[in-house]
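Just one chain is shown here, as structure tokens, and it is the form predicted alone.
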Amino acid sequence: MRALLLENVHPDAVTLLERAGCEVQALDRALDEAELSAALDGVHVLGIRSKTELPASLLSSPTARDLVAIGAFCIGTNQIDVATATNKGVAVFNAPFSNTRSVVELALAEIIALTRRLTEKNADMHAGVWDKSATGAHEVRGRRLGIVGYGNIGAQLSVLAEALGMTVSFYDTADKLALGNARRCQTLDELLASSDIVTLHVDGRSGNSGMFGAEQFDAMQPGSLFLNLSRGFVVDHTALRRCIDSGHLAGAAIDVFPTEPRSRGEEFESQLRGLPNVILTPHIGGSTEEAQQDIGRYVAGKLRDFVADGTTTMSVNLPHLALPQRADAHRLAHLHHNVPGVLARINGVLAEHKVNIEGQLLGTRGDIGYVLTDIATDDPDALVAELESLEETVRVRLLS
């Protein structure tokens, strides 16, 4: 098995896999499609971080015929088109919990910093200017946090929030149970119109891009702060740069854009440069090292699996199978279109070849269906082509 690894995956991915008998290797970049394409000739295994986009035309490329597993060494995956990746038979992984304290810390780190208005003092005091006036700087305790998506770093932030004594309300198009004293909104508007701060912490759906601009920017509270941790897609920048520039928001964070440098060094370009009173990051809410290393062994271990024994627990776009292994048998891996009697198929085809089922598991999600069949037969390769020809058959992979 080859893995490619890009965008400075922590080494901890890389160990995991070469001793699970992958070749491995790691780049420190983001490739563009064209260089991608080529890199990808006679790999199974490639793992990304959010710069590196996989459309189908790439997933579709005959360069691409040798993938079996995606893994996304970050919380989300829209920068891959998983429903060809699914069409194709390719497991897609990512990590949806490991940096959501990482990013959370960050949240909070910069609520305090914008509240006590430390960017504008840390700049004066680089050029000398010695200003101990409190006008404009407040503690964060009493003041009203509002959370626009409630999902697990929205959560947590809820949590350690109201523990620095701050009053919480959320927001999220799903219903989601408040976490000790937060009070949900029913609407967006009442979220904006009550909170003194607003932090994003959507997901990555197309259906967010955009979804926040000049209406809701206006409809928050004059001199309140706003905090994007989320897509850079989600945010108009110019409307926000306009209530900035106006004194309607006293302050921002960003630290996602619509548009990134690929690779470090690369020149940054915003709108929002040169505002003492907005802190921008490139991007970092889950660049801890403890982060790193928590999803490099996370994510590599899932690939890891799924190469070994088809294992697809926690699968973005699979149905999640766990098989326990037999020493003495052979593993089929089959990935259909879910339509009724595949399975008796796949079964039919085994007795034919008067093959004995040892263990086997099935599972479906969606239009996907997959099993896991343990078999005891010393020529598994005539099954492989058999079961290939089957008309309902996505791939088909022989294990072990």
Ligand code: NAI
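Everything numeric here is computed off the predicted structure, so don't read it as measured data. Residue numbers count along the first chain shown, from 1. Compared with the form predicted in complex with this ligand:
The rigid parts compared between these two forms meet at a hinge, and of Glu289, Asp218, Leu362, Gly210 the residue found there is Glu289.
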The other form holds:
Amino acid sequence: MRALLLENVHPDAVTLLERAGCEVQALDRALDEAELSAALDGVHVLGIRSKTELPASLLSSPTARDLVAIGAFCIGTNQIDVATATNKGVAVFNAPFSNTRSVVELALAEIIALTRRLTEKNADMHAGVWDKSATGAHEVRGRRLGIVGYGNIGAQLSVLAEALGMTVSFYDTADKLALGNARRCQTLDELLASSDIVTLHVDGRSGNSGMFGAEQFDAMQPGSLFLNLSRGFVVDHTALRRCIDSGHLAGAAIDVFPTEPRSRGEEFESQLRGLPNVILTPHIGGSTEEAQQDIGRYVAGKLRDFVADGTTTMSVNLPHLALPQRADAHRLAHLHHNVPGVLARINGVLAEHKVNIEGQLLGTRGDIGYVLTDIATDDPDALVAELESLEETVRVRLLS
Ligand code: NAI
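Could you output the structure for the form predicted in complex with this ligand, given that the previous block was the form predicted alone?
The next block holds the full complex; its first chain is the one shown before.
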């Protein structure tokens, strides 16, 4: 197996894949479509981060014919045409919660900093002003934290905030288990009316565009704090500025913006610049060395397991299957169009060849079906050729 890793993924990923027997080429930059198309020839596993685009044209090109898996060494997979990858039988993996803890720790740091008015004290000190006043400074213990979006990040924040003595409530559009003593709110308004601090951790679905604007800010408690570390387009920054200027909100911490500079040299433009009680950070919620290392290990581990034994646990696009490995069997991994009768046809081929099935697992997801079959035979290659010729077959791999 040959792996091509782009965009300077963590060295632990290289080590892990090499230990699994992959020949790894690691580059520290992204490649454009023409460069990548040439580089893909003979590559089975491709690792990228957010700067490499994988459009349908690239995934369908003849040089991508050997590709079996893509690892997105990041959270998002918008840069990949996942539907085309699926149609070609290419598994896609990402790292959905490798940086969860990093985001949570930044949120907690900001909650404490804003509650103690550290941003203003710090600015005063740098301007030579010594102001020891306690006015407006609070402990976070006993304060009411309202979490909007109780997914990986929201739930983890809930646990750590309670450990600091905060009273946690949350609102989520999906049914979620309330952890610890957290209280579930039935509506967003209920949460806004009962929180000293509101923090957004919703996902980036298009319906969340502009979900937090003037109406929601007005429904918050006077003197409360607001945080957004989720997605920039979720919040109306003009309305937020107005609420900070008027004093309705005591402060805010914003890590994500509707438009963000694409590179280091580009100027950061925002209505929120210049406000002493607003913490602005350049989308670094998940940017820690620990998170990068975890992403490297996590995604490389998923690629290794898929290549070696067909395991698709946590895949972005394929059914999630994990069949325990048997030392004495060959394993077939068969991806097919999800239409009735495919499993019967596969097993019919095996029966014709008088091959015993030692273990089998099938899963379907949308238009794709995936079946792992452990078989006892001395001539698996003949079977592979026959399974490849079935009209429903997308890809067959003989794994051992
Ligand atoms: P997740 O998918 O585990 O959780 C999102 C939760 O929000 C889900 O429970 C969902 O049901 C809920 N939700 C969606 N729309 C909602 C709405 N309108 N009202 C209430 N609940 C709603 O996602 P995860 O991993 O917790 O990430 C949360 C956000 O943080 C994402 O937008 C992600 O892009 C962002 N993020 C930001 C980082 C940064 O560097 N600042 C780093 C990592 C993630």
